[in-house]
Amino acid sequence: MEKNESTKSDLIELKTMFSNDETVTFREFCCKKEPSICFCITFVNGMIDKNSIHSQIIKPIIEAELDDTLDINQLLNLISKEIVSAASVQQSSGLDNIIPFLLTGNTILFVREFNKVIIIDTSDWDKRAITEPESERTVTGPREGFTENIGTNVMLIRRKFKTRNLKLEFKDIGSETKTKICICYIEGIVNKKILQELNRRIEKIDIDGILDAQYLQELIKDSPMSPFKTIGYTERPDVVAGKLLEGRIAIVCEGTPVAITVPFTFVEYFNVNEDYYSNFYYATINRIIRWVGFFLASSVPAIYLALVTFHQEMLPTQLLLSISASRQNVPFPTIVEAILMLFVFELLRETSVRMPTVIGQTISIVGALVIGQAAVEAELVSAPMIIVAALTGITSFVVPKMQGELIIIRLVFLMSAAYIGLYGYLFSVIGMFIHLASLRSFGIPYMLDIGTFKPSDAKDIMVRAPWQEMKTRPKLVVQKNRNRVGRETKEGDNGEK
């Protein structure tokens, strides 16, 4: 029989490798009918089952009546086909190949002085159960969300299509971690310039190492100074199964219950799935309400400031006698007393997120109420920058995808209307919209159908139409097969009659 040190040599590096790990169990074995033919296993512990190790290799391998005349390649196959029983059972050589597999939960069988080694899928470790998320509840829908574990998020997107033009492509990222991520699209509606310039960019991606998919989302976003995303993000299988049908591309990334997805535009910040769960009429509303929650958010602190400073004359006489008494006393200029408010509900916010859940509720409720109350009774600030700072806080919470964004807004709104008032408001109200109209995700306009006269094009921004008339997908993410229902679209058709 053909021998070949080779893999022997492998063996011994490898237990070489991990001498100092306990975890790493090496296991040698003969075969019962012919002793002359030794095996030895390696596995790490809390990542394998081993009932089924003793059941499908060892056992099956000691009793198994093999032949020492078979060569090196009827052996492999004699054991890869007829004795062990596991479900995934592949060959391979090389440390570099064997490895991954090793530290992925599987079973490495080597065959003594043969350079081939037998890879069997054993893998079983703890995992979280499928439950709704925490940030993205809803009153109506699916109540399954992402976990941790690469394969039950793919399983779960998986399972909302029963069509074979859902693919999906796995890849390694990270020198050191070996992350694996699995790009999901739909063949014939995604737009494949769009994918081609995803796939480009995470082959341009050089790290250690990816822990969850904010890091990939950081690495491969336009416009990575902007503040504003250029990719979203989702825990939600039903999400993800929206945004594909509209011709974008999800990322699912393992070791996070987290999804992204390309390309990304602002309306999808104020657009949920709950949206499309519910009556037209309802949807409508809510969107309005996110958009009006932004604006508010965004604005009040510095729309106040202005009034306050450069504007009185705007202000009716019985509401500016009452804001300058309840100013009397106070120590501190306006755009002073606005900054440490703010500050005080983000320090309370980010408090309440950091605790535990019932400890972070009680801190944030006492916590607002107390120093609100005595910030008003020792005179350190006015009774309507309480109201103020609420009100922002309050509306913030409409668009929780854009809390970091709005904080940054705000302060850049805020410190414009301290210089010129409503003027420097209003040119930076400008300046954010230039700065959103030249944004791009992934050669997709950052602004898409905001302001435009089409009704076919607005069907679901400010307002969600019925189903019957969103009968095409947008238009610059789809370049064909742009209709939801009806006949396939031609290259080059837009969909519309």
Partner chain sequence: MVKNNKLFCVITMLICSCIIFTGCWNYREVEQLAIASGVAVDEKSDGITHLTIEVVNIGRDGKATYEPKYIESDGYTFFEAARKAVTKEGKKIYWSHAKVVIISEEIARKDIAKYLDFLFRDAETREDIWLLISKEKTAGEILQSKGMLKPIVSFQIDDAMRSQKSITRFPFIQLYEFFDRLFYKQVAPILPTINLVEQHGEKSTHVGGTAIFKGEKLIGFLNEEDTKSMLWLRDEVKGGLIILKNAAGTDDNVTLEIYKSKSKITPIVQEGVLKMKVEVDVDVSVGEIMGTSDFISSPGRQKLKAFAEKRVEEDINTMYTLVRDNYNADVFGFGRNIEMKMPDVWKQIKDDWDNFYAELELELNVKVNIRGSATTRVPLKAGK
Contents of the next structure:
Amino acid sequence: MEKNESTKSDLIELKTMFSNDETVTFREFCCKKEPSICFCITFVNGMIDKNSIHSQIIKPIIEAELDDTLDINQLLNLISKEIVSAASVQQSSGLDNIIPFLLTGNTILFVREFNKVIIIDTSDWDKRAITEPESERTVTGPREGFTENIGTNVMLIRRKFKTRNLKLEFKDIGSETKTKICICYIEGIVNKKILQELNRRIEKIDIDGILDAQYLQELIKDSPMSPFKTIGYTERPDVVAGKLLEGRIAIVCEGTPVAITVPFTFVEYFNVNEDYYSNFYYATINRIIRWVGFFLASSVPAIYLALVTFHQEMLPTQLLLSISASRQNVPFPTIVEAILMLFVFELLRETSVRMPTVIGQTISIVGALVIGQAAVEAELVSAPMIIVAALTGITSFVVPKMQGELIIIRLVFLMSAAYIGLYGYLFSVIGMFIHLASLRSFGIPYMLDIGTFKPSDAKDIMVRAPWQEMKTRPKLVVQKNRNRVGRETKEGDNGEK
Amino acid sequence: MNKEKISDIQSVKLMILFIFGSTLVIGTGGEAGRDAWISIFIAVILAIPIYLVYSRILSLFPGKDLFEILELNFGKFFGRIISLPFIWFAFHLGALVLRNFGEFISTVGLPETPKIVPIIIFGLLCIWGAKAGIETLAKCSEYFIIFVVFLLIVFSFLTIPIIDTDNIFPVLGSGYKEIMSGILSAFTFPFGEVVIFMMIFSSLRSKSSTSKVFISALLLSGVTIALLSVRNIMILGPDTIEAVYFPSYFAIGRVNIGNFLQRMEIAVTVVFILSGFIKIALCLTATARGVARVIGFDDYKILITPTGLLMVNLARNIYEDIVEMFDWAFKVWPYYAFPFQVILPVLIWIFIELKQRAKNKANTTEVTIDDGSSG
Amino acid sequence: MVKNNKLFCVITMLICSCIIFTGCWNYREVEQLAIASGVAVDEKSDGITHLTIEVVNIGRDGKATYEPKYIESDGYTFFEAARKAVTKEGKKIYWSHAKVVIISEEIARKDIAKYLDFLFRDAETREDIWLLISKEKTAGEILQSKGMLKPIVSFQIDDAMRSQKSITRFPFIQLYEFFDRLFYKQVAPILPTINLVEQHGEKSTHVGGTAIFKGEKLIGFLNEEDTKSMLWLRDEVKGGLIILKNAAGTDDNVTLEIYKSKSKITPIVQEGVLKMKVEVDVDVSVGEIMGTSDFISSPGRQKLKAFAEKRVEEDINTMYTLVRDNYNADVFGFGRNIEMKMPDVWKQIKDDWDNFYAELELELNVKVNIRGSATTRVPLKAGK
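Mind giving me the form predicted together with its partner chain, seeing as the form predicted on its own was just shown?
Expanding to the full complex; the earlier chain stays at the top.
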């Protein structure tokens, strides 16, 4: 039991703490029948719903028939159980416990000078509505995307699972921001080892603030120096649901319209939710196109450079002649030309991303006219190089999540091709394979062991098999409960390997 | 020290790529002329018992590599002494392949670039690969073998218009002496080189299937090499094969489909680089492991960089020029490699087997351990 | 931190070396190359090799233009002459896209291998290049003639050879096949010949006929008709025409079009004598009947067939005797055939093959199958 003064000073302390903060409002009132019982509520303006404070807290309390003889606990119980009609009410004490609630839109009810308070959820602030995600559009899939509000986001995920197996674990991270994150997984499917590893890594985080899921991503990812992602991200609840069903773990982070998923393997770059919403033949073709796009986006400049400056014998004669003709009078060596054009393309892309749409169009027109037409006519760059840069640019959007990685890969390939031709290119490809093969994401190999997996695991990589055929979850991630589609599954497929 | 584990199928793939190594480019069994493929087939059959010896030695001591087995059986001092020739063999082989690669690149691809440049770069790449560990190499090999097999199949099909089946006739026309020396050459290069795997196969997952791994890799790669040899003979004829350094490269160079698909020699280069990378990286791993064991290091990976750089040096200085390299590869190598590949392993096997038997007599409980192993 | 520094150093080193070393070694800009399309080899009187190199001169004047440019260059060796051409052209001559090598008759008669060594050895030149023997005075003038369809003569020859390979006017032999034969001593290499013909007042190239070698020396030529007969004995006839003058005793000339031909060549021992048994099986259709004779009805066809068989047989025999007796060159690969099918016999006669070949008899059996008469049933003639 604390003394009376201490509560008084709690309230006073709170007042002094926020004396210059006009958003924190204190409102004192008394019970109509028993004016000796005074109340004070405090809330942050702009985060609360004034109507509900008025109708659910102030009005009932003022009109309530309270009795002065009740001791504090009885009084609080009475108020929280019979008088206040808000949906979420809890009792608490101690400033350190109270302040986080206050700052997330709750209303704190102080009774007289007592140390115990009632916390009433009245939060209501302006939120963005659920809209279609910008970066992951689909034609036929659901149109909802995550928002900045963690409650909404968790709700969006929960709506898809109507069983108790979906587990949500909330945590606060960041010494200053106390950002709320939520770890979602499905009990019974998730690999416990991965979950433990994830929790261990999250415990280890020591940072002042998490403003975006990207902070979190970098803090918990494997091989942080690698350009490749070992953690997935998505703006779409349906994708998260899909990943959860594959046995992965999703983390939703306060203030970020993006959920991150672990573990992440290389093939996930190429799997898009749209694949699962359309005919599987079509989806398979699209996937193959994405793989080809990855190859083109990473290798076309390097291969072109190698062919034109080292291995001219490999070009058909007519092509060699045309390339040679278009390179007449061009002042730059091919390698400089290539780097220049790729740089210009990235420049255009970066500018138009940040620009309002209207100006973005202007930029693309200027880019197309000036670089496409004028530069060739002025014999500053050769036409084939423009084609190469354009092809690279377009194809790098086929795998949108990999854009950043592709820039690095492309440059490395290009440099090594400029060094010793196709041999250099091959060396860097081998290097990429070594790097990819040695990567792991939460203990899961980043690249699949193609030799050891069964055909059943291949059904969702290069091809998208129909659901009847996709009987099991990916073996690498899920250790037990591997059945996806109930019928006709053989015993052997369930076993641990 | 040895937490790395690779599966059986991965080790088969590693071994296939290892055997392909430089063989697909340089060719083997050339002494037998148009019967080279017969020599290769016979060499494959003769290699089977030797491979069984290798796998027997390994499966007697599951989870141990050759160096550990030697130490266990011959004692610390003698075991290390016997390890030395194997270490040298792995080191030397790596350097030879590296040099082959350098000669190949500078002959067919980059004549004006100093030979040392591709050798150094390739050497560094192999060091990186070996440092990444045998697991990573195994995984890489799974991907590489797809490319390799794809290229081999596609380009063998593309050569169909230019093959001349007459070239392999008459079968067995070259005389038995030539065929015999072809067998020896094909056996020591590449099949016998698999002795390297004894030094790194402590990473196998299952214990009982070592011999299966060895034999299936041998048969798959042996048949492929023999078929490719048939293909090359059919395209080039035995006389041209004798005249050129890199028969596969020449054979593919003749492909011309519709005047558009032509000069596709780079495909041969891709196969060579992918398989050569695996081969050199494995030699490097074997050497580093051996050295680490002999001087008593726990982690062999720190030895890879220095060993690799030494290997690059050896590769650079080992021959004067390409003529000497080919003379050596065809005339000296079979006799030089034979002791490492056959005589030493067989002697070790006999010794171990005798020791094991003596031990079994003394202690009957140990019998059960050996039952699972084959060979 | 240490790791980052290391990474930084490595990356800096790589970028620096890329910047410093690119441009050296094998890096060559495509516009810096003089792309050679063909070369003609002559010999000057004093044993000096004289090359005429056709280079594609690329201009860009709004639109790309390709003009031939001829560089003449002398040297004691092929290589020297080729290198010297650089000083005249100013750019490095790039051989990988060369399509044609024309060798003058004079050189071919002395020793063709001497001049081809460079082409065989050098990694840059293609192996599927066309090797042609000039029947004009010098090889250079053929290259400098005027291209009818394409400005670059070498490209035109290349196109013509590929599109006309079914006409059986010349042996379809690429450089590597020639090399293969050269390596294999028992087979006499052959090459197509090239000459100039006048068309519209301009000289243009024409490929047809065969040059016969024995070892590395040219020993004689075959005309286009004999070339076809020879190809029959090599089982290389893929198409072409059989022209029958005054067919079957009539005044009419008949043209038969070959659309399939198969020659089966086997060595046989008959009464202790080794012979080559050649069975030619040709499928033809009647392509043209210049006259009114009936060769379409069953008896008419029989007559035509018998006549055609006899004619082809005669042609082949004449040619065979000519080649065997005049040149004693085994251009048909009979020796190789014996080696393949009778290795034991071959071992005995191998060393004395030339003499043996001089006596070798043919047992020829031609079968002409008339499979059709194009689109009409009767010869074109005025109605009754």
